[in-house]
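Here's a solo chain for you in structure tokens, the form predicted on its own.
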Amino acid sequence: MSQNDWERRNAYVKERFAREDDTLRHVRQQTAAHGMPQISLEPNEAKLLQLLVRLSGARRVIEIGALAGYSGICIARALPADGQLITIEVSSLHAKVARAHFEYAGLAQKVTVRHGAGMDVLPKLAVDAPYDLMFIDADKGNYHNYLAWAADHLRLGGAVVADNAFWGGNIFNPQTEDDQAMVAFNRRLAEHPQFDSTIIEVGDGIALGVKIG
């Protein structure tokens, strides 16, 4: 498939199935206004994440890497009325902005923002396991640790979802530690005996594993 065909297909899906509403556009604009990294999910990726939450029947979700709350809003919208998202964010500024955006979106009652590093916060959440779904979009060097935690704390049939599986194409010619970390994560997920997994070719690649054992 040529680059032009790829872009046309992405544009078609975005226009027909993944249009950003006013709330999501506001979050994207405010992310830039606060000088935060412009790395929120693309609309096609966010739509897929939302559908995965619905398909899995998830009620209790953990997200690692809140940023400004864009992906968290998409997750929370897919949860049932009694559903709960716990989103972990290492930056105090990002956590503050995300809380404001969940409030803006009318989802504050469904979302708890936990400030701290993922590997520091996750042990505190273990007592309330099992969870239904984990979304990973944070420090690449810990992706393998987050996967290990998911294997121990997701319910049978639960799902682990991870962004940047292709890591901008760098997995094909890894140079940096983060490149190598993503290569290792993909390998571990593919070979993990507790997950049936794949990479969905949307955006920068969405890795998906369903817990089977």
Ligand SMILES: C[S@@+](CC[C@H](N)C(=O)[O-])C[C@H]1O[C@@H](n2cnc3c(N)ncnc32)[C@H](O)[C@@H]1O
Given for the second form:
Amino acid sequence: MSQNDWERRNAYVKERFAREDDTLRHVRQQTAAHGMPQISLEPNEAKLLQLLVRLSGARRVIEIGALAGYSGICIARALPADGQLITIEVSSLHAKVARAHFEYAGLAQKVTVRHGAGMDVLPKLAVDAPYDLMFIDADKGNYHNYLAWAADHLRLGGAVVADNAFWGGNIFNPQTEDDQAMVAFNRRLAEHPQFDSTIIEVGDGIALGVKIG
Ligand SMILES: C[S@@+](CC[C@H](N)C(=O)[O-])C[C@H]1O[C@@H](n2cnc3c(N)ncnc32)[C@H](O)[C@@H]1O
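Please could you give me the other form, the form predicted together with this ligand, since above is the form predicted on its own?
So here's everything in the complex, that chain up top.
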């Protein structure tokens, strides 16, 4: 498939199935306005994530990397009324902006923003395991540790979802530590005896593993 064909298909899906509403447009605009990195999920990726949450029937979800709350809004929208998203964010500015956006989206009662690094906060969440779904979208060097945590703390049939599986194409010619980390993460997920897994070719690649053992 040519690049042109890929872009046409992507635009077709985005236009028909993943149009941003006013809330998501506002969050994307505010991300830029706050001078934050504009690395929220693309609409097609976010829509897929939303559907994975719905499809899995998840009630309790953990996210690593809130940024301004864009993906978190999509997750929370797919949760039932008594569902809970805990999103972990290391930057105090990002955590504050994300909290404001969950409020703006009318989802504050479903979302808790935990300020801190994923590897520091996760041990505190272990006591409330098992969780239904974990979305990994920060800190490439620890993706393999987040996967190990998911293997131990997701329920059977729960799902681990991770963004940037293709890492901008760098997995095909890894140079940096983060490139190597993503190659290692993909290999580990593919070979993990507790997960049935694949990479969905949307955006930068969404890795998906369903816990089977
Ligand atoms: C790619 S962005 C997340 C985008 C967000 N999931 C979305 O699509 O709207 C990564 C975020 O993770 C945060 N981050 C980086 N390292 C982290 C860590 N070790 N633990 C938690 N958050 C981290 C960054 O500050 C940034 O806000």
